[in-house]
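Only one chain comes next, encoded as structure tokens, the form predicted alone.
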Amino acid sequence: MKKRQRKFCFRRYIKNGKAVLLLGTAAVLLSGCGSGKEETVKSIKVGVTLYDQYDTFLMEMMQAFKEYMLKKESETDVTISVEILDASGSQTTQNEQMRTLVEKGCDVICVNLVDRTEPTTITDMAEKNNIPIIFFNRELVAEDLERWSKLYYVGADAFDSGRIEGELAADAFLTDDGMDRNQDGICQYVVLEGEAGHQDAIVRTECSVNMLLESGVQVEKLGYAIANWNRGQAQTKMASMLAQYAGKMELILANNDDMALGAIDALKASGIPKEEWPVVVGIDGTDPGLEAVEKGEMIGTVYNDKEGQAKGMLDLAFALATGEGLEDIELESNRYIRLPYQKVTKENVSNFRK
């Protein structure tokens, strides 16, 4: 019997002016012992469409996504082919390439929406051209989710993100006096949130200050800004926030690592020194982020699992595609896969880094 021989390739070419990246592995035919037939090697199609492919938490769950994918194959004897695009912060973007996905005959799409209120054209194509969805990262509404049956969700609790930032900050604020730099009691934060109006944000948000609250810490907002999850962004909003609250400030909370590694980024370029900083806590646990607790210049971070995720998104769309082991797939709902958030500081950051 022949060996099957594999050919790995991993590209990008360049499409409307955007980044394409192609992975995936060429199918080969194999000959039969002595039975002079040949068949074709078994295969699926994966799309993958992101809101932001330089968003870091998302390129480092691709990353775990390939790796997996690799793993997969070699386990199971199926060749798994996948396309991600990237949809630069449009729906619209996103809508066309979820029709282009369809056209190229995918068995299972992974959307990362770009306006998780806006689903629906994407849902109806899906159902049109029955296609399972795998909703990921960014959850829409509940009602959107049910509206066909073969529509999942991957993610977390941005609940549980939230509350595990509120003990970070509560935790130093009651165990370190120094926190309390002006002594009167009470907590000095400011806000950097995700996106106007974008629930994981609102979630973290609410959810941090409200356990710092039940955690007996009386808190005074001093401001917020909008940084849309970008670093850059938030330098930008943290140093207008430093001129203009400049020594009251005792609390950075950000809504991810990307934002308070900007807050960091605008620490360093104010000249304030080090011990003088306000406390940072970040989410979602990216290397870098790891790297800023590990080095003390944030306190701690909400470790968001994206290899957890990366595998139940990849396992739950071999299982629709193949149409085998969906029943061993644990789904909250049936619909739902959700990975636990993670408390992460300078004692236990070694456990996360790689």
Second form
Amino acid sequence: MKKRQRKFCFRRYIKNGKAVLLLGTAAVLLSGCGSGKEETVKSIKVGVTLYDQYDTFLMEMMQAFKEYMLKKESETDVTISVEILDASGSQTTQNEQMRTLVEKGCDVICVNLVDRTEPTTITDMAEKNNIPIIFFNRELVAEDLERWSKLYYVGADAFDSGRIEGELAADAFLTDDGMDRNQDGICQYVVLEGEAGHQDAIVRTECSVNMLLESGVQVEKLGYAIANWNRGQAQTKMASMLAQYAGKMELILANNDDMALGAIDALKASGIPKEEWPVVVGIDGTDPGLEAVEKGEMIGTVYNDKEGQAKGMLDLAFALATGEGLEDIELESNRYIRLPYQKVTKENVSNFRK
Ligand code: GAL
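Would you generate the structure of this protein in the form predicted in complex with beta-D-galactopyranose, following the form predicted alone above?
Then the entire complex follows, led off by the chain already shown.
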């Protein structure tokens, strides 16, 4: 049992009574560090390293994480300190940050990997120092997660996000005759893709198109562009695709909302009247994404449950750091927490707005 966990036991006694006092005392004596004084300060330290702190979805997820942290503190009387670092897109930087977080005495470290194929330095360091790691949002392959018993993953099921995006697009094509601009019965589309090699980018692209086909929509891919989840890059790439496929594009499938919004920026800048815009669909349900659905600029998005993921990650971090309540957390295959995606349209968008 770690020292901090022992402190936690002791504090519980103060709140909950005699029986637990004996437990806490026993733990302190066993550790040989009983000072004879009652410790009333209990705290845990959580480290977080982000692949890019300016990523909109992650910014919103970390906001939810901090909000939930305050709630958790007031519910448990345990002080939670969090240190959030930005790896700015460099795996080398992130490996150094991992070292720093270990040296600073973090009880658990949450890692949003820069390169999901390179977790080894981090997992080796974690195992050597016996510090649990919760990877999140950028999923590593199962074999890498299984390398040590205290490695976990919090995220969502990328397949579902693609399928729901495809459903949104298929519903629009099958119900709105005007979407088929050239009336050839085929949906001409382009894709804005996230980072090459990211599980969500690969799976979302494939599943959304498969869902269109399964729904009975014939499709023709005009082109695609990689825009790395980024609004500015998407705007630039879309501006050149609009020129290249002038008047032909009927659907823009974006792997996330920021890129869908970049496409909308390009459409606005192009001067094409709104009634002639291709249909735009995104994924995430970020605040600006939901606003675009509300305004009818995007026909829909797929809610990536940032609040659920933030809560899942903090509850797990708390349980790992204090040694309490791990059995109450539902883990798939003992390691995964995955939150479901939800379909967002103009009809239900208000349920998702804060
Ligand atoms: C995805 C999300 C993107 C981006 C990416 C970063 O799940 O939809 O907007 O945040 O993660 O890894």
